[in-house]
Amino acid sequence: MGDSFTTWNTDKATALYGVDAWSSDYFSIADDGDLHVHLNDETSGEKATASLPKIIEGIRERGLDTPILLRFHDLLAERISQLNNAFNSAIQETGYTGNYRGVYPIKVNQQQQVIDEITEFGKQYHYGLEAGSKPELLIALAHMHDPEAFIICNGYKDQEFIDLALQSLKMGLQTVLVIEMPSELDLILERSEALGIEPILGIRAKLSTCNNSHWSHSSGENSVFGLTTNQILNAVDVLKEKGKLHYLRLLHYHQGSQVPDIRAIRDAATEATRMYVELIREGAPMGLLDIGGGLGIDYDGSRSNSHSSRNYGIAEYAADIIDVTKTVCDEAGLAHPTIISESGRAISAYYSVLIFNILDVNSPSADASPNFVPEKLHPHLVKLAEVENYLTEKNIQECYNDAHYFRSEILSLFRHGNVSLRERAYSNALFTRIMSKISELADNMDDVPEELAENPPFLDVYYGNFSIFQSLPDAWAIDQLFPVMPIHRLNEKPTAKATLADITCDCDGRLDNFIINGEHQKHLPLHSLKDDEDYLVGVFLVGAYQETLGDLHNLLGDTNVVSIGINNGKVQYLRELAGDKISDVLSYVEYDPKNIVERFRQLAERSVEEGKITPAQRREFMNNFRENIEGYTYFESPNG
C-alpha cells in the first residue's frame, strides 16, 4: 500500500477504480489525468476518443450545469450490434436453423430519444419491442413498423389493450400477445372473434427454475407472472376446443433481471425448451422462443455470480441459449425455433453517465487542531493524550483499541454531567488526531489488521450537487452498485478517504459501497478540492431503469440531458433536454406556481404596508422569487 506521490500514474488510476473491469473498452484514463469516452467518428467510422471534462465545459459553456445526465448513442448502437452479432455468430457455428429477434423492453428506459435511437439502430437487426402496459404498447406502435421486428405484449390486458394488439397485426406487424393470467384467454378470443382479427398468442411459463439474482423473486413456479403446467394445459386444451390451437406459437419464459450465473441461464433455457418441444407435440405450431431477460452486466468488474456482476460475456451467453436449444429440438426431431429476447439492462446500462460537480468537504480531520486547552484535565483525557505518544505500528492494534475505549468513558462522563463540554470537545480533538495517524500508519503497512482494513477510522463527506432518489434510485433502493470515479485529476494520487453525499435533506442520500481495487469498500479514494475549480464525478451504467424509477425527494427534479457524439474528430453535442424548472416540480405535485408568486406577492406586499420593507425591495424581492422558481433544481453556480 502507500505509493509515495512520484510513483503514482494513469494506470495506477486505472486499477483502483477498476476502469479495464468495468468499461467493457468505452472508456479510459488519458495521460493528462481525464476520463475519455470512447465513440465512432461519424465521418471515418474509425474509434475517436473524447475527454469527458471537456465535454462538460462545452456544455456549460453552451447554458447548462450540472447536474448533467450524459447520453452516448453510440454506446447504444454499439451494444445492439454486440448482442446481435453475438446470437448470429452462435447461430452460424452451429448450424442452428432458426433465426434471432431481439425486443428491447420499453419498461428499463421510456425516455423518446432512447426508444427512437433503439429503433433506428435496431432496423438492420429488425429489433423490436417489448411492452408491459397500454402506454408502452402505444409507444411502440408509434415507433416500431417493421414488419419483420416482433413486438410483444407483456403485463395485464384490458380490452382496449387487446384491440390495439389486434389491429396492429391487421396493419401488418407481427405483434404477439403474452398470456400472463389464465383469465387473459377468454377476452383474447372474445376480441379476436368480435374484430375478426387472428391473434398471435404466447404464453408465459412459470418454470421451476431460480436464480440468486436481486430479482429472483420474478423466477421459479411462485413468480407473479406467468401459468403454472396445468395453467398452460388448461389453456391448450380450450384452444383446442375452440379450434384455435393454431393461434399458439410463443413461450415465453422471464428469469428476471441481472442474472448472474450462467449455469442457472442454462438450466432455464433447457427447461422452457423440453417444455416448448411438449406443446409442439399437443399440436400447437409454435416457432418462437422468447427468452426473456435476465442478460447481465458487470457492474463491479468482478465478473463473478455476485449480484453486482455475471460470470460470463453476450458472446457465452448467446452461445449457450442456441447451444441448449439446438440440443433439445435436434433430441426431439423438431425445427429450430426463432429465439427472443427481452435484453433491456445489457443494452442501455453504458448509455447514460451521471456527472455532478463537489459543493463542500466536511472532514473530521478539521476537529484535530482545537484552539484551546481545558484549564483542568480528567484523567481519561490524560490517558488518552498518552496514547498518541506511544503509538506506533508494532501497537497499532492496542492503540486503536485503547482511543476507542477512553473516548467512549469520557462520552460516558460527559452524560452524567462528569466532563465539561469543553473537556468533550478536547477529547474529540484527540481522538481524531490518534485516529488520523492510525489511518496514515496503515496505509503504510503490508500487513494491516483487519478490523483497522475493514473500518476505515474516519472518511470524510464529499457533498455532490446530485439526488440519488431522481438519478440512481437503485442505490438507494436494493443496494446496487454503480462504478463512481472522479473523471479529471486521474494522473494525480487521490489522498482523501470519502463518502457522497447528495444535496437531499435525508440520511438515506448517501453513497457508501464502492468497487476500489477489485475489492468491496465503504470510501471511495477522492482528491482535495482546489479552490476556484469545480471537482468532478462520475456515475457509470445508469442508463437502466434510473431515469424511470427516479422521484421527486426534496422537489429535485430531473437533470440536465445532453447527447454526445464525435463527427470528423470533434465532439457533437446532439441533443439538449433542459432539466426540471422548479416550477415543473411544483406542477407536478399539485401546485400552481402563479398562485405560489401570487401568495409570495400578498406577504410582500403586506410588509411593505407595515414599513418592513420598502417599495423598492419589494421589486428586488419579488424579481427574485421569479426568478427562482423558473430556475433549475439543482444547486446552480453565481456565474449558471
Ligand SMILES: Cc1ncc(COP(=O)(O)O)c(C=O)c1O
Given for the second form:
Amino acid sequence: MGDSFTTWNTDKATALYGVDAWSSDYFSIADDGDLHVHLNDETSGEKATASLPKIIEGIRERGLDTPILLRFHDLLAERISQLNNAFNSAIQETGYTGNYRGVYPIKVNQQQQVIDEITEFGKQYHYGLEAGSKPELLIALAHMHDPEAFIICNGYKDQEFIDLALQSLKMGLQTVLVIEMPSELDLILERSEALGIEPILGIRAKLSTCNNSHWSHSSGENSVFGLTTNQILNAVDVLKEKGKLHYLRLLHYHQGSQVPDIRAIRDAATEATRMYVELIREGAPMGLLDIGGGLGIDYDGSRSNSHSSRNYGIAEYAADIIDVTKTVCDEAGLAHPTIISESGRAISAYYSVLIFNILDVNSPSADASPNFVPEKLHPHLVKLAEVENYLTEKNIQECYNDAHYFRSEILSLFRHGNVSLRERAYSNALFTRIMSKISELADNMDDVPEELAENPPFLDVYYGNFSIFQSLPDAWAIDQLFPVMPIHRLNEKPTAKATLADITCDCDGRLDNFIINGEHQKHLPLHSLKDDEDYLVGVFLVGAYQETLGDLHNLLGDTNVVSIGINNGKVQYLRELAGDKISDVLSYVEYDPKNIVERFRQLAERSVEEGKITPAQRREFMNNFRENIEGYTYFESPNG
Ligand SMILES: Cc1ncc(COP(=O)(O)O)c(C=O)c1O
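Alongside the form predicted on its own that was just displayed, please also present the structure of the form predicted in complex with the ligand.
Below is the whole assembly, all chains and molecules, this chain first.
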C-alpha cells in the first residue's frame, strides 16, 4: 500500500470518488479541495466553473438552508444538445434520409421548471414531450406548441384522454395516440368519428428481445405493456376493414430503463425496424419509429454492462440506431423513418444534485476506552485481551476471527447470567479496540483478506440532514447506486470510513453502497467533523425519477431547491423554491395546522391554570411551537 495515502492530493480524491468516471466532465475537484461544477457562461458561451460549497454558502446567506437540491439548467441544455447532435451527426454521416425528433417523458421529472426548460432549450431541435397519463397530457398540451415536435401519448387512455389528444391535432399539434392495449383502438376510432378528427395512431409492440437491466421485465414478450404480433395484426385488420389504415403512422417499443448493453439495444432496434417494414408491407403509411427510453447513465463510472452503468456512449447509441434502421429499410427498399426516442434519465439525471450537511457522527471508537476495569474477568475476556496483544499484519484474519468468536461467546455468557454488565461493557471496549487496530493495519496493507476488504470492521455512522425516502427513493427501493462524495476539503485525506444514515428513524434510511477507487464498497471515506464548519456531502445524478417518487416518510418534506447558472463569470441564483414547511406536510396528511396550534394552546393554558407554568412561559412555549410549525421539516444548521 500505503504510499498511495501517505501524500494526499486532489488527484487522489478524484480517483477515490471516481469523479472523472461518472461526472461526464460536468464536475471536477479544484486545487483548494472544493468540488466545482462546469457550466456554459450565459453571456460568453465559454465553459466556466463554480465551487459547490461557495454556491451553498451564497444560498445560506440568502436565507435557505440545507438540505438543498441544486438544479443546473445548463446541464439539461447540454444533454439535449448532445443527444440531438449525436443523432444528427449519425444521420449526416450515413446519408440517412429521415429525421431525429426526441421527446422527454414527463414522468421522469414532472416539475414545471424542468418542463419549462426542456421545451425552451429543445425548441431549436423540435424536441417534444411524452405523456403517460391524463395530467401529463394536460402539461404537454400547455407547454408544447411547436407544430414540428411530437407529443407521444403512451399509457392507458380513456375517452377524455383521447378527446384531448384529438382536439390538439385540430390546433396543429402532432399528438400521437399510441395503442398500448387492443381495446383502445375501438374507442379511438369511435371518438375520432364523433369529433370528426383523424388521429395519428401508433402501436406499442412487445418485442422478443430482452435485456439484462434492472427493468428487463419491461422488455420481451412477457412484458405487461404493448401488443403481441397477433394483436398488432388484428389492429391492422380492423383498420384495413374500416378503410382507416392510413391512420397508422408510428411503431413504438420500450426496452426498459437503463439498458446497460449496446448489443441488446441493436437487437431490439433490428427487430422493431423489421416489424416497421412489415407494417408498411401491410399497407400502413408509417414514417415514425419510436425507440422508447433506455439510454443509460454511467452511475458507477465503470463503462461496463453492470446495472449501474452502460457499455456505450450517446454517440455510439445514436450511430447504432441509425445504422440498424438504415440497413433494414435499405434491404427492404423503403424510405428511412423519422426516429423518435423517449430518453428520460439520459437527459435529466445530471441536472440535479442533492447537498446535505452532516449533523453528527457515531463512532465505535467512543466505546474503546472504558473508564473502569471489572473486578473479576471471565477467562474469555482474558483471551479477548490477548488477541489485542498478538495482532499483527500476518495474522490479521485469525485475530479478526478470534475477536468475533470470544465476543459472541461473552454475549452468550451474559444471556445466561454468567458474566456481569461491567464485564460485557469491558468486552465491548476490547473488541472495538481490536477492530480499530485491524482497520488501521488493513489500511496499510496491499493484500487485505477478502472478508475484511468487503466488511471493514470499524465503520463510523455519519448522520446526514436528509431523507432517503424523500430525496433518493431509488436508493432505498431498488438499490440504485448514486455517486456520493464530500463537496469540500478534498485536498485533505479523508480519515474515516463511514456509512451514511439519514434522519428518518428507519433502519432502511441509510446509504451503504458506494464506488470507491472503482470498486463497490459498503463504506464511504469521509473527513472528521470540525466544530465551526458544516461538513457537506453531495449526491449526484438525481435529476431523473427521484423528485416525484419521493415520499413523506417521517413527514420529511420536499427540500429547498435552487437553480444555478453562471453569467459573466458570476454565479447566478436563478430560481428558489422553498421546501415544505411543517404546516405543509401536516396538511398533506389531513391535519389542520391551526387545529394543531389550538390543541397545543389548550395544553399550555391548562398548565397555567394548574400552576405548572407561568403565563409568560406559556407565551414563550406557544411562540416556539408556532415558529416550528412554520419552519423547515429538516434540521436547521447551527453553522448555516
Ligand atoms: C414508455 C417509456 N418511455 C420512456 C421511458 C424513459 O426511460 P429512460 O429514463 O430509461 O430513458 C420510460 C421509463 O421507464 C417509459 O416507460
